[in-house]
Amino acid sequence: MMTVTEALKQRTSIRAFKRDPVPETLVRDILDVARWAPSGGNVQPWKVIAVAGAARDAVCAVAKTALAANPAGDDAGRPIYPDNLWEPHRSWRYKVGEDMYALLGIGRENKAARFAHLARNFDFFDAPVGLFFVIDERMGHGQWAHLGMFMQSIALAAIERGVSSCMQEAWARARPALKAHFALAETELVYCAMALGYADEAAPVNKLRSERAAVDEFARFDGF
């Protein structure tokens, strides 16, 4: 059986999936395990909408239509990244992007190809299942953190079962259209999505492994 350490190291963002279906029973099993993720005060501030088949295709069409009308997107006032991202975070983000495009063979000058690859988010990179994570806007910062713990738990439970994932904040650019499509309550919004499926191991982009800072770069040890 896979250990937690192995799952953490093996999990990575997959950007090319096989079209093989993931059974509903397996998706339910993954969510059944992930529901035990930490939740401060047991608030459990998450909802999940799982889409496959025609429902998956419909929501892809909704996002593409919305972004065709407004290429800049509408994140409902909650941007994915802060303005003027500072160092070292800016460089880390830049490098992983350049590493990805290098694996894809897309140069910096080829803006059209870069945008086309970005647009593949809205096909879930061909994954057969998409998960949308919904949170109530009235929740505080703590609850957003707990939602992230829940998402990580899904990704780890999935990889233990041979299912790969990609957390997709790109879907935030279509928040108003998604809210309408899913008929969410007035105070609810889609935080992001997650592609779920079986990795295409032959795809060069799936060789991407983002670098991480060493422990001494982000951790401080007092009193040891």
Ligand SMILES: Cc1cc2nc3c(=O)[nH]c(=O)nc-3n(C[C@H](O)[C@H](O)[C@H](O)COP(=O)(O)O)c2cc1C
The other form holds:
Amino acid sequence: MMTVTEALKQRTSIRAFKRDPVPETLVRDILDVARWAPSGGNVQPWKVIAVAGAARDAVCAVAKTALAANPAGDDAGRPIYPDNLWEPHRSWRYKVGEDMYALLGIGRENKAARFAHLARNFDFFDAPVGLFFVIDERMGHGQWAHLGMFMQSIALAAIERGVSSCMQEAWARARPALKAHFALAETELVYCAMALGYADEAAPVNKLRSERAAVDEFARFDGF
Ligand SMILES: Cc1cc2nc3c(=O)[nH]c(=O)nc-3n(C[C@H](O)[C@H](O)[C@H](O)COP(=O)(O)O)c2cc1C
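Can you return the structure of this protein in the form predicted in complex with this ligand rather than the form predicted alone?
What follows is the entire complex, opening with the chain shown before.
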């Protein structure tokens, strides 16, 4: 049985999946564990839409059509990153991107290949299952944070079961199209998606091991 520490370290973002299906029973089992994630006031500010098979293919087509019509995308007024991301976050973001493209053998000047890799988000990197996380627009910043705890809980429960994941904010660029496609309520929006499936261990991109700041770079210890 995997420890929590092992799960935390083994969960990495997988960007090439085998096409082997993840059965509904297993997806349900993962969600059944993850629902024990905490949320302030226990408001549980999340909804999940899980897609596989024809439903998966349909939503992939919806996003691709929306982005073909409007390549800049439409995030419904909630940008993925703040404008002019500052240090040290800016460098960290840059580093993981360059490390990923280096593994893929795609140079900085090869904009077409970089764009094509980004577009792979909208195939869930070939994962057979996609999850969409829906939140009510009336929720505040606290509830958005709690949704994140839920998502990480899913990723950890998944890796414990041998199922890999990639969280995917890329889908935020198709928010209005997704809202219409899933017939969400007026106040609801898709925050992001998550690909779920079995990692293609041979794919170079899956060798990416992102770095982290050391504890002393982000934590202070007072009164110990
Ligand atoms: C909420 C969220 C959204 C993300 N969206 C994407 C995405 O759209 N596409 C992608 O390739 N990676 C995405 N990532 C993966 C991050 O780049 C990755 O978590 C980070 O570089 C750390 O690497 P690791 O997950 O392998 O530890 C996302 C991660 C999170 C937490």
